Structures are given as C-alpha cells and as structure tokens.
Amino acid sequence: MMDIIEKLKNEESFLWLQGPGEKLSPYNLDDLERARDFMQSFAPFLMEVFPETLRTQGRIVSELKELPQMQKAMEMRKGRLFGKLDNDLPVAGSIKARGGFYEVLHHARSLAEKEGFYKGNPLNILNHREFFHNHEIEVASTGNLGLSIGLISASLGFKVSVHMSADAKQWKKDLLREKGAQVFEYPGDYSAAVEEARASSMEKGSYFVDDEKSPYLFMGYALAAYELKEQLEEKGIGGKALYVYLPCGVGGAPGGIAYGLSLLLPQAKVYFAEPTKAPAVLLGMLTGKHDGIRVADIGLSGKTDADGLAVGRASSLVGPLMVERIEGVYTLEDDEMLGYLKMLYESEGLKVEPSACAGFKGAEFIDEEGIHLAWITGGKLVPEENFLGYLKKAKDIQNS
C-alpha cells in the first residue's frame, strides 16, 4: 500500500486496481424499479414546467453516442468509443440532475402529502409555491449539484441556500444567485462547505442534500442504469464487453451509477477517475477509512482546475458500497483533462467542461476490445468566454 500511497504523493497518473473485499448490497433490483416508478411519475410535472423536457416525454436522460472521431485522435486502436453525453441533459446541463431533481422532487411530494395537497398526482404541486416558500431547502456544492438544486427548486418555489467554497468557478455562483439561489462561499475545500451547510440546516431546521450521504441523490443516480442498458439494446451492442469510466469527485452520481450497473448491467467494468490533487475516493478505499481520511493528510492540496472533481473527502455512503462493484480508480493530471477537453471540440464538436473529460483517459489505460463509454458529466452551461479560456489555455500547454 506504500508504494501507491507515494504514488498519491506524488501526484502521478496511474491505474489502481482494488483487491478483494466484503460486498454490500443495502439496495436491491426492487428498489431500483420503485425509484424509477417515482420518476416516471413526475414525468408531466417536468414537462408542465421545462418545456425542454417534451422531447424526452418528461425524463432526464442524456444521448449515447459514439465518437469515431474522437477514438481516431486519441489514436485507440482496440474496441469502439462511446459518450454518455450527459453534458446536454435536459434543464441543467450536468450529471448532477439525475440525483438532485429526484432527491428534491420526493421532498416535495412529502411535505405535500403531509399537507394534504398532493392527492396523488404531482401536478397538484404547481397550485402551492407559496407553501413552498415558506420552506428552505440546502446544498454544499462545487457547482453543478448547487445548479440541479437550485433550478428544480426554484421551479416549486422553495427557498434555496448553495453553500460553496471560495474558489469554486465564479460563473456558477453568478448562475446561482441569478437563479434566485442564496450563495455562501468558505475558505477551505469542498469538505469545509458541507460541513458549514450541515450546521446550517441544523440550525435553521432546513432541509439539508447531502451529497457525502444521500441515500436519495444515490438512488437518483442509479436510474441512468436503465437508460444504458436501453440504449445499448437499441443499438445492438447490449451484449459487448462494456467498460465505462466515470470522473469521480465525492463519489455520489459516479457512485449510484456504478450501483445500478451492478444490479442491470452485470458485466459492465467500471472504473472511477479522479485528479492527481484530489484523489479521494482512491485515498479512502485504498487504506479502507473512507470518509476517515482526506487528500490533505498526504499532503495534497486538493485543488483542481476540474472544480467538480476538487474534493478533500469522500462520501461515507458510496466508498463501502463500492467495494467489489468498480474495478479500479485511475488518476489524471488537469493538463490531460484540458487536452482531452480541446481534443473533444475539435474531433466531435462538443463543449464540455474539464471534469467532463476524465473519462476519457481509462480507454487509454484499459486497453482491450468491446464498447469503451466515457461519461461526460457536464458543460452545457459553461459561458462561451470560459470554454474560451479552457481551449486557449489548452493550446498553451500543447505548445509550451
């Protein structure tokens, strides 16, 4: 364990794979159908208030596409390159809307049937956003959760608070506040923001997402398990070897993903990728502490221009459940994520956010034939000016 902790030190990239261990399975195939049940329930709802929404009939999902370009610059030779584009999922652009919209939606729909209101039909919701108002809901967040968060809260109305820290990308917390959001920022990292949410909400009597521990974000996430595997099917792959490489921060969307996959999708490899500065999830499945042990203990500073990645700690929820469920976890450096980010624009004409691109490297690491998926986390709301700045600064890299 020495050897890949200095490794860790280090900050260098490479391929962990993880030993043998105890599996747990606290969810099942049961739990997995009642959640998509509850989506498909709200599915009018969605329609009714994000008209975008209609040409999905009310769900949030992402296209599966492949990118022969993209293979072709990063001169892949075995298997076939696909993206799970959920940089364009419908109303916030980022893979945080499958585990926020679903976490925030039950919220609703309890204190409405607490209330009386909901009488089983979601639409009921719309009539109340005063009643709403008067309840407040809270997030610690690198960005693109505080974004789910806020844009389908604000939608029922609920007061909501996005707790940041202070070097979290400016953009989004002017997207934030634009949104109607209250923003608080911290000095520290990511960990020090959800502690500081955490006492809040204990504080105001708030509802509090916790993204270290929510068992309802988790779930959220899970259900793009089903979305693949439909995907797959239709495109008459479903039976290939599948590897799919997740960018990993505090462990929750890329976390229920892997979850669900084990439960439909047996045969997928999965396998977790994160900063060299902010390896988290690595750290704690590697020494089994999990949420016990953060990045800074080995001295690493956790910063990271993948701000969705740039975590201290990792979730106590997802680590232990990841257990015999992911293959491994590889580490990159934030100059491949920008040349992978510029590669992606100028092969297949996406715009994505550096984060978005970790995935890509595991199709390098794992060199083998069957169908290799990158998900693409986010990037649909970048600003124009910062995609700008992620290409130039690329450019300055590939040329230095």
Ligand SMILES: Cc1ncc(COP(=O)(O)O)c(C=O)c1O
Second form
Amino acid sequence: MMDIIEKLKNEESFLWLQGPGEKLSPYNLDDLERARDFMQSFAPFLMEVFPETLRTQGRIVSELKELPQMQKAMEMRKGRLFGKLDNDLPVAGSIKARGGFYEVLHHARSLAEKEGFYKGNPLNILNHREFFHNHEIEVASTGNLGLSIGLISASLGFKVSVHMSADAKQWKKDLLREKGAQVFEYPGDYSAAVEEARASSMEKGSYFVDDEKSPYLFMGYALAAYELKEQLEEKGIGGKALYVYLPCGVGGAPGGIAYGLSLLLPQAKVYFAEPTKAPAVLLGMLTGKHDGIRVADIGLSGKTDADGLAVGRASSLVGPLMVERIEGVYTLEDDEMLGYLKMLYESEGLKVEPSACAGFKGAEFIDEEGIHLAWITGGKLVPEENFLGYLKKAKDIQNS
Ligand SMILES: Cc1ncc(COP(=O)(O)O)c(C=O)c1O
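Requested next: the structure of the form predicted in complex with the named molecule (the form predicted alone having been shown above).
Every chain and every other molecule in the complex is listed next, the one we just looked at coming first.
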C-alpha cells in the first residue's frame, strides 16, 4: 500500500483496482423507488417553474450519447464510447442538479406539510414565496452544488447562502448573486468552506445541505441509475459489458450514482476519476481513514483547474459505503482533462468544463470490449469566454 501512497505523493496518474470485501447496505431498492416517486410527483412543479424542463416532462434527466468521433480522436479501438451528458442537465447544467433539487424539494415539502398548505399537491407550494423567504438554506460548494441549490432554492423563494472555497470560479459566484443567493468567499479549500457553512447554519438555525454526508443528496444522485438503465435498454445495449467512469470530488455525486447502479445495474463496473493533485477519495479508501485524512497530509496542494474536483477531504458517507462497490479509482493530470476538453469540442462539438472530462481517461485505462461510459458532469452554464480560455490553455499545452 505504501507504494501506492508514494504514487499519490508524486502526483502520478494511475489506476488502483479494488479487491472484493463486505458491502454496507444502508439503502435498498424501496428507498430508491420512494425517491423516484417523489421526484415524479414534482414534475408538474418543475415544468411550471422552469419551462426548460418541458422538453424532459419535468424530469431532471440527461441524454446518453454515443461519441464515435471522440472515440476516433482518442484512438480507442476496443468497445464503444458513450457520454452521459449531465453537462446539459436542465436548469443547473451539472451532475449536482439531481441531488440538489431532490434535497431542497424534500425540505420544501416537509415545511409545507408542517405549515398545512401542502395537501398532497406539490403545486400548492408555488404561491408561498413569502413563507419560504422566512427560511434559509445554506450550502458549501466549489461551484456546481452551489448553483444547483441556489437556483432551485431561489425559485421557491428561500433565502439561500452559498459558502465558496478559493477554487470556485468567479462566473459561478456572479451567476449565483444574480439569482439572489448570498455568496460568501473564503481563501481556504473546500473542507474549510464546509466548516464555515456548517458553523453559520448552526448559529442561524438555518437548513444546512451537507455535501460531505447528506443522504438526501446521495439518493437524488442515485436516481440517475433508473435513467441510465432505461437508456441502455432503449439503445439495445442493456446486456453488454458496461464500464462507467465518474469524475469524483468529495464523492457524493459519483458515490450516489454508483450506489444506484449497484442496485439497478449490478453488472456495471464503476471507476472514480480524481485529479492527481486532489485524490481525496482514493486516499481515504487506501488508508481506511476516509474523511479522517486530507490530501495536504501527504503533501498535495489540492489545487486543480478541475474546480468541481478540488476537494482535499472525502465525504464521510461515501468512502465506507462505496469502497466495496466500485472496481477502482484512477488519477489524472489537469493537462489531460484540458486535452480531453479540447478533443471533445473539436470531435463532437460539446462544450464542457475541465472536471467534466475526467471520465475519458477511464476508457484508456480499461482496454476491453463493451460499453465505455464517460459521465460528462458539467458545462452548460460556462460562459463562452471562459470556455475559450480553457480551449486556449489546452492549445498552449499541446504546443509546448
Ligand atoms: C463538474 C463536476 N463534476 C464532478 C463533481 C464531483 O462531485 P462530488 O464532489 O459529489 O464528488 C463535481 C462537484 O461539484 C462537479 O462540479
């Protein structure tokens, strides 16, 4: 194990394969079904509040798309390459939308039930903005969870505070402020922002969305498994060997999705992808310390261009739960993510953010026949000038 920690310290890109062991199972299919029914009951609400969800009938779902040009550009000879386009998820444009929307809507329903105006109908919560404005939601974020929570909370009328780490991009802060969220900025890393958010919420008595251990976020993310199962069947590839590569920050979103897949598509082999500079989940799994160790403890900066993955300490919920459920974790460099970003744009015309591209390297590590699915985790809301900046950086790297 020490040689693997040495690889982490040296910021090497490599694949770690997990061995078999005992699985913790705190959630079952009934829990997942309940979460799905809940989100379905809110479809009319979402269509009313966010007309762009009319095209998905009020569902927070994304397309599964084969990427033949990208496969060619990557010179990938075995299997078929697909992307799960969460970069285009309705409203929030990132993988954090499913979990964030589920948790905030769940909270809104609980409050509305207590207050007596819910009456079994989600549409009844539409006309109570003043009531929700007396309630505050707080969250810490490197950017995309903040956008997800900020956008859905603001649509209901909640007061919302987003506590952001130094890695958060300016445009994400600007957009949140424009939508009415209060944004707090901290010079430290993501776990420091989480501490600040938690303390602020304790002091004010607000509702805290805890990215490091929320079971609501987790179940919301897990719902993606229903969607993927249906899409694989629709495309007639449900029975094929399936390799899924999920970009991983604190571990909540990839963990939730992998958990859902373990219940609905147990044949799926899942790999997490982390930046060489911030392999928080892998370090936690290798040492068995999970959230009890930070990447700084092995001398890593945690600083990465992949802002969504710039996390120094893993979720306490996800490590112990997922270590026996995934096949492995791999690390990759920022320059590689930018290289994939450029390649994806030039081959398939997709505009995404650097974190969103971490999945592609999985298809290079796993040289097998079957379906290789890179989960493309964010990008729709990236302003054009920022995207052009990423492209330029990728070109400069290529030419250097
Ligand atoms: C674009 C993108 N991809 C992947 C992730 C990873 O999600 P998690 O931090 O839950 O592991 C994030 C997190 O914000 C993200 O913004």
